[in-house]
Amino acid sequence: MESVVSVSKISKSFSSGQEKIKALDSVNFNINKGEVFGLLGPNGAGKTTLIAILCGFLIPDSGTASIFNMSCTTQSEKIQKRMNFVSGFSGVMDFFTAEELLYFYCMLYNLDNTKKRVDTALKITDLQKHRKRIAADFSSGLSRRFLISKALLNDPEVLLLDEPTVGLDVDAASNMRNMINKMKKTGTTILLTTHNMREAEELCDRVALIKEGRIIACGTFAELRKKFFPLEVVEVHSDDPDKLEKQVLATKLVIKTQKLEDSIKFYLKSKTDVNKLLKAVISSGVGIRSITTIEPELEDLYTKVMRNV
């Protein structure tokens, strides 16, 4: 696959009085063309610092960052013509309508075909009916959609989204995710930071987990699940968990068990053993109320990795 964004051994520190704070510590990753790449981590982990370096706003202490094989430090102006950035914490200027502001940004970006660009951006973000409204009076959801429309004016090949759904209600956040999916389908390469694990699982092709400035895990959800949750888990609610556990252990299918109040979890090596376990449970003669295969979610993986590293 073609790599569009490349980060190699990036480190960045800041001084706070007598203390030196390391915001990024030898960070490495690549983002492929057309990929939605999630950068996940707690506040202060280094996500926004890294985005600022990719945008050319900050210079790293060491390492290199490039987009389209151009240096984010020395060739940021060329890169910015082909990329854009949206932050969930950005504001909107007062007194101007959404349409007026978009024409203003077209002028700042030195773009041609401004009417077509503005109309297209408003259409993608479903803001046509709000184009004559004062943008500063928009709700949080409409403001975020406006910021997306601004970022789409230069038809970016790469889009950096720093917590685009932060503070949004359920409907507004859903609309934002739908827009991101639309952009993904057009081949836009997207770097997304978010604290919403369900959102990341829905949108991202791969994720990197960052803690205290270091990437501690990176890959597809399937790859990370296999690495950090290698065992299959089946939970059985039974009238007699003790008897069920004894009979299942006799089959030597399970690696370990975990008894709860009225249920028991069985841990197995592979999916092929799940069917064998189900047959053993059913044939045990013990009263069974439910059988559930436990699939870890990205939030489970995130919590486990962050606590153990």
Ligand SMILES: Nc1ncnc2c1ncn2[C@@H]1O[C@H](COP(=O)(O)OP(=O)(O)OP(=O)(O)O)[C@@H](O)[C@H]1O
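Residue numbers count along the first chain shown, from 1. In this text, the rigid core denotes the largest set of C-alpha atoms whose superposition between the two forms falls within 1.5 Å. Bear in mind the structure is a predicted one, so any value in this text is a computation, not a measurement. First, how it differs from the form predicted together with the ligand.
- Annotation for residue 166: C-alpha shift under 2 angstroms between the two forms, rigid core superposed.
- With the core superposed, residue 70 shows a C-alpha displacement below 2 Å between the two forms.
- Relative to the superposed core, residue 133 undergoes a Cα shift of 2 Å or more between the two forms.
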The other form holds:
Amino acid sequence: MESVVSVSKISKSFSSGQEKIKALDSVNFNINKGEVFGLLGPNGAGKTTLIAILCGFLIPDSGTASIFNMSCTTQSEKIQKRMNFVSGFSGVMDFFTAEELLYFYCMLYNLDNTKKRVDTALKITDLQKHRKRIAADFSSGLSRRFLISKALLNDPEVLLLDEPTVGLDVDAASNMRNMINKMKKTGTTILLTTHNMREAEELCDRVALIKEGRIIACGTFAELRKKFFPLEVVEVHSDDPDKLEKQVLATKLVIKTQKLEDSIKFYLKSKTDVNKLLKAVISSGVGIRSITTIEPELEDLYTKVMRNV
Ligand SMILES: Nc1ncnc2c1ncn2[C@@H]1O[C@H](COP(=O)(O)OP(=O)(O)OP(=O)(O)O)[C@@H](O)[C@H]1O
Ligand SMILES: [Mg+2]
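Following the display of the form predicted on its own, present the structure of the form predicted together with the ligand.
Complete assembly follows, chain above in first position.
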């Protein structure tokens, strides 16, 4: 598979007062062509720092970052022709309408077919009806959409999105996710950052979990689930959870139980024990309303990985 974005042993520290903060600590990953890759992590984990390095705005202390096999540090101008980004450090100029600004950016980037580009960018971000408004007066959600329309002008092969849905209302966030999926279908390679595990699962082919500047896990969600949650989980709604728990624990099939308001979760060591568990549940004599095998909650996975490593 063709690797389009490559990050190798990137480290970056900042001085803040008396303290030295290691924002990135030997970070490695590759993003393949056409892939949507998510960088997931808590506040201060290093996500924006990494995007700034990929954009060529920050120089790493060590390591290399490249896009299309060109160095993000020394060949950023060349890369910019084929990539674009939306981040907190993207600003909007005063006094001009959204449409005027987009035409201006086309000129700045030396782009042809400007009318078509501007119309398409406004259409994808659903901003047509706001095109004559002063962009600097936009609400935060509209500004975000405007910045994305700006990022689409050069038809980027690589798009870097720092928290693309932050500050968007429910409809706008859903449009944004649709837009990302559409871009993916056209072969765009996308790196996005988010705190939202569900959003990442919906959009990303693979994710890297980053904590205190270090990648602590990387892979597809299926791989992460298998690695961090190898257990099979069965949830049972019953009339007498206490009795059920006691009887099932006696079988020694479960590693852990978790009692919820009106159900109980049994964590099994292996899939092959599901049958035995069902037999134990039925023979317990307790009234059962439902039995379901469940996927571990994404939030559980996130918490487990972030806490344990
Ligand atoms: N210019 C700077 N000067 C000093 N410290 C900085 C600077 N930029 C970032 N940092 C620090 O580096 C660390 C990583 O910051 P970064 O903005 O990359 O995190 P993040 O993962 O994007 O967080 P968030 O989810 O809050 O956006 C933080 O501790 C931050 O305070
Ligand atoms: Mg950030």
